[in-house]
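To begin, one chain is listed below as structure tokens, in the form predicted alone.
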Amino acid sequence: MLLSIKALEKRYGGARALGGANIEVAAGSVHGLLGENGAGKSTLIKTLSGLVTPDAGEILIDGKPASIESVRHAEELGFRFIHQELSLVPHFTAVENAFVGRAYPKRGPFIDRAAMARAIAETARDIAPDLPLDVPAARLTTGQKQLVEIIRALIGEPARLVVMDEPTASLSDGEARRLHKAVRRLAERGVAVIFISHRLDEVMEICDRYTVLRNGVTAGAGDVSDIDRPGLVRLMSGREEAELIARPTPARSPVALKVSDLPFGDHGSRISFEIKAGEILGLYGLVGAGRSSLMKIVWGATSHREGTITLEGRALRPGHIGDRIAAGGAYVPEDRRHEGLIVSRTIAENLAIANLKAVRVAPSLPWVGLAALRRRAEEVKAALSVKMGSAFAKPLTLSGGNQQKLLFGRWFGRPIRLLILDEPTRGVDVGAKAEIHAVARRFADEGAAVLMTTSDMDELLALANRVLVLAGGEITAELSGSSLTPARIIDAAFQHQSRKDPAA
């Protein structure tokens, strides 16, 4: 057995992160590590990466006790990690980011950039053949950045263990399938893979064995072939999986958001669409189709020179987020760590940032009150079932799913007329996903127009009344009712590629 973890324990103050976790991972296998947010997966992985020292228990490598003392030590052991949170240098290209922390190949006294490019191109060819390798990371989509993180972990010296934490959370179905093939190839070469995912269907497809953590303890383990999806859900949560119920088309209602002749893409295309009050409009497209870019234009985070955007008849100025907020707009970004949360501020402050008037000491005074901040945090905690300790702790002390809930919670207490959701359940467990779906529906039921994009096909079909498919800077399909099927969505997503290459 390559890796054995026995009775691992870790506490942070009075909070127990691990209380007796066990896992065994064989060389040449793909091992699914599952659990709801806060179950202890991240802490367990951090002990393998050398970032966290456990309080009790033992780690065995090749049957021998080991103490992983640092990140460098983990690297020397042949352990590679692909973390859920992105950590790229924004002004470095994919090639340059891949070699951060590694020895640069040299030709004489100079860095051999050609050798660097060849090394990453060889790995990228299988996983992301269309990934631009010479573009600064700041100009890449979140999905493309995730691919860079994956490639960075796989280049260089041969790995013995690769840990992938939600590697497909921001990838399209096509990109995810490429990654699945790469994972299987790693296993065939004798590499052990720990695959962490909340997409249970892909766990059932590519993993050989599974381990489920619940409340820091191993709740179950075994061969994937001996369990079904509902069984995994019961182990993870102690309850049955919530059924996703497709949304019917809303009754007649006025148009809330109207986008007209908006320049989009690199080929001079223009996009127009409308969303009615109470309607959820989904956007779908492959990685690089421009979903997140379009949503940022609608939100005002990116400006536009032509075209118009109106909300309930009110013109929204290009590049003015304040216009959207004043008109009742709200936004939950895809990259919660870098674009959503203010990580230097407390949980309570993050929840109050969109409605500071509600937490002032007095209406006429500019100062906020601690009691009001705490009260608002407790209200959101109760409404969204946020697992947190002190309201004045930093948001990164929470699990990914609970961080995501904060981004929804900051808009509570405001009259929302437009809600923009970019990958709203990225890295969120099945229980929290159902809760977030309920929140999105609640906003729509109260009359908000909801614009949503997601890489999760089940989520798209469960939430959206209509779906627009983007490809090559164009809307290639508008689907609703009986035409809203996975086959029709995927076909439209590949239309632009088929037009470019008739043999595709």
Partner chain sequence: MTGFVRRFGTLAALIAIIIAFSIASPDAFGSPSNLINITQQMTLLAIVAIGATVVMAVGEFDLSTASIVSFGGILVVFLFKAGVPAPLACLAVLAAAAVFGAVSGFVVSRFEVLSFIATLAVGTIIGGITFWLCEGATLFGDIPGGFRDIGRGTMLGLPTLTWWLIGVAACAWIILDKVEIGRRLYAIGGNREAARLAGVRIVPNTMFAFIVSAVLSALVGILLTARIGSANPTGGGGYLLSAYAAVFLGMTAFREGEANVPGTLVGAAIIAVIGNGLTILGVSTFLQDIITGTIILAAVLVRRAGKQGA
Given for the second form:
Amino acid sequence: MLLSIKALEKRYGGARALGGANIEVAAGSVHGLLGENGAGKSTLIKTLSGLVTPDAGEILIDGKPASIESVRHAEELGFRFIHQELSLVPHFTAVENAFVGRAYPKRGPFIDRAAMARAIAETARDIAPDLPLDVPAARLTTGQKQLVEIIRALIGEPARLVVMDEPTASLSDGEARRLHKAVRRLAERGVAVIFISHRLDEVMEICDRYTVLRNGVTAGAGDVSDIDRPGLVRLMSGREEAELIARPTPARSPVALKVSDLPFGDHGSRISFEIKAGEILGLYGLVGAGRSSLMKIVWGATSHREGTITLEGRALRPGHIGDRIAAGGAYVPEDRRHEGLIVSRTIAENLAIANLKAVRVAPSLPWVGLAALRRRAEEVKAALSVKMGSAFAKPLTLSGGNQQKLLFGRWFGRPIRLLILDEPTRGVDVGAKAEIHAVARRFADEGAAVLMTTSDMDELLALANRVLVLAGGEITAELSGSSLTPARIIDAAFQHQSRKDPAA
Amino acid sequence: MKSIRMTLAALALSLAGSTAAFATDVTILTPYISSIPTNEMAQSFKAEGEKRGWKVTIIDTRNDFGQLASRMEDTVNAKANAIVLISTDPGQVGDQVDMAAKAGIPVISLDGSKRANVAVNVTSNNFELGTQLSEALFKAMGGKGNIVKFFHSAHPGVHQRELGLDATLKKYPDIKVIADHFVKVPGPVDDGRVAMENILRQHGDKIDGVWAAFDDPGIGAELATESELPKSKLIIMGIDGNAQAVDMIKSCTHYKATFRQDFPKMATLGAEQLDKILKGGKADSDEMYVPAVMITPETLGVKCP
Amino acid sequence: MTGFVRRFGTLAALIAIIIAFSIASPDAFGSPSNLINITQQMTLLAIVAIGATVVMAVGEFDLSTASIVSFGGILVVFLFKAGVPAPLACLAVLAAAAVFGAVSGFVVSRFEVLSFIATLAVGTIIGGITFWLCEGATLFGDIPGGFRDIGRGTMLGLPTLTWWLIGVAACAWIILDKVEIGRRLYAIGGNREAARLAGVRIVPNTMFAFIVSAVLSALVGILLTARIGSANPTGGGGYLLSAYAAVFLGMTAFREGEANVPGTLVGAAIIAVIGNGLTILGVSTFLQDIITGTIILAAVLVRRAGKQGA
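Counterpart to the form predicted alone, namely the form predicted together with the partner chain:
So here's everything in the complex, that chain up top.
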């Protein structure tokens, strides 16, 4: 066995990322690594690449215990990683990109370009015969870039293990098939491939073996020929037996948010949905399903050409955040550091920026009062039980949960009619998570329509009255009441791909 | 045999005639068009040239010598008939001057310095100007006392004036330079003013004279003296005949004299020389001087108390 | 201790420099009238720097300031020569500058062009217009005496220019630190995307910052002309780098890493005091630049050290 990992554990602060993960990968095979968002796949991969040191567990390479000290070390072991965000230099050709960070062939003190081109052409002939090698990477398609990455992984010290993180997530079917071929050829050369994918059909097609992670634990592993698609879904969700008490949709509430015919996804499809006042609608989808971009369109941060969005009968113009705020909208973005907090400004200002009128010294004077800033911060602190010292400290002095509360607090003090939550508890510890859930529920109970997206199944089930599942730019299921179960959610999230595959 | 010679002569004549039919392109290159004298020279030269039917283009590079070199290369490549450098040391664009020579394009210089491949440099003798200024200032001070020196050694002509001062100082052992200031360009007037304010703080009444290598810092020095120490008896003298300086001299301020280089005369002389060269002749000499004119309250017809 | 260095290090440096010069030259440098005069000498630089501060608050740069200073000076004399009364001429200059600022701000925020590039282009255009207006020459004459008085003489015991600085600094401080628009500008500078998602309108606010910078630069052009009685098409060239040096020095003072008005004043004061003191001591002009550059580097390094220590 080239690589075996036994009982690997890793905790970040209080959160457990891995709690006993096992995987066995043989040379010359393609190994599918599966799991929901947050199941521990990326932590496992980071361990292999030397970015993360595990707390416990064993890594055996060729049967001998080993520890991967650094990225450099992983490289020396022959491990190669192809990430979702490709790291090619845009104006370099395939040949030039393949040698970035590798030893260049030299003739005297000069780089031997002919030798570079020869080396790449040789590898490319085997892996991807029709890849243009002399075109800048910026002009290649995503699929071709993936192929360049694969070739790059094979240059220099011989690769023994190639890890591919969702390589086909943004590829067309044709390109994905080309990539599948390249992956198979890689395996034929005796390289082991760990293939992470959410497309169960392709896993069934190109992988020899699979390992399913759930909550940081290996939930199942075996030969792909011994399992079917529902079996994989069962292993991933692991919850089909658990009947959860779904929260009923408020019965006689009026419709607050109405989204009609919004163009969405790559295939020209459109989506429509409604949210009642006091209802929490959860959007679920795998990473890349387009949830965040849908939230941004609804918030007006991204414009849209067709379709309409109305809140309590008022039309919201595309791309006008001001319309949403005037109509009682509020938005908690996904990326706290980059889209949420203004880390160079004080907590008080972060709480006031969306509603500066609230901190005027006098109602008709646009003068920001320090006392008013402090008062508002104290109000939010009390209402949302934020643990903070001075209102004029910087937001990064707070814990993740309290930082997240600031983003809610920013909208505090005005009647909220629409609340958009994008991953409301990412990177937040368990205690704060419950508090934030209570805050979200309180906004709903006060009559706001809540649109929420989350990768956390427990959070989805804890908060949402109703769930829409997105896959491939379409709504593949609307679930509420007794139909709102983890298995049905996961099934719907993988549904789009299965429909394309007549065999499944 | 004779007829062949005649034909050749006729051909040569007609060739000469046909070139004359095209306008003669003369390009003026300078990095300092915003300074009054440079501008005056360029405009006078342009007028002189147009009188002779030349097409005169002025190119300014705003204190940028690198660009001056590039623009000069462009001009050579565009096959101008002649190049006029104003207020520039041709040595700073030496390669380009040689390039022009190789292309057969004559180069003359106004208010610069002489160099191989530069047909003629028409200028005031800056060293002489510096000496004239120093002599006049020291005499006005009665041969003794302290002076403040404003200099700008980055400009070759202005640096020569400074050398003229140094030479004259040797003859006047009782004159002392108690402060000096390198004038910053752009913004020499305000720079001179701020420096003079600060120097007045330190030396106050001990200052008897201000030696300004060019008028701009002298104007700044006058503005500073006016606001800081109006009762001071110090005397300011400069070079260039800047209009604002002349105005100050006329108004009986501390500014007592400026030496005006005869820029229109330089331009006229330069144009005459270039005309000779373009007609196939040679310049009279590789360096020609135009004497400076001293402007004082008396020459302006005012009597100061 | 490190916290103190971080918060007040730059101010302490200014005070230390003043004390050092006062000991070296108690009569000339240390006299109250010289210290008051320094406030006058720093005025023009400080006003340009305050404009730069407002632009830096939104996280951008304005490289057109120097061109606008020259432009302002030339245009005002140009208008005098055309017979336009002084108050009207000044207003026209400020309005023209506001248009340039609006263009820069719009291009930067609406099309997300790097402000370096956009303002470099706008500055080059303004430079061309300036040279075209004056045909490359220094403009002199036809400047009304009443106009000259806005840049010279004293009022209530302080130089007139100092009053301008006090007025502009107070207004800018109120704009950035006291009223709503300042919060928006700093929010954009701190995290543009977060500010946008919180409902802050990027385009008008960014335009506002660039307009303030352009108008203040043009004001400096007017004051410079009043002070020296003539206008030169490259007269503002020296201000750009010193102004940003003042802002950067100021970013190390009072507030961590953010451009702020009190800090910029300290920065401009440091530059002015060094120039004044070294000239009084008879130190060469060349050395002054070396010392100013060294102090900027030192301020930044001390702040970093303070940060790591904290």
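Whichever C-alpha set is largest while still superposing within 1.5 Å between the two forms counts as the rigid core. A quick note: this is a predicted structure, and the numbers were derived from the prediction, not measured. Positions refer to the first chain, counted from 1.
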| item | value |
| --- | --- |
| Threshold 2 Å Cα movement between the two forms for G143, core superposed | yes |
| CA of E478, rigid core aligned, shift of 2 Å or more between the two forms | no |
| Rigid core superposition, L257 Cα moves 2 angstroms or more between the two forms | no |
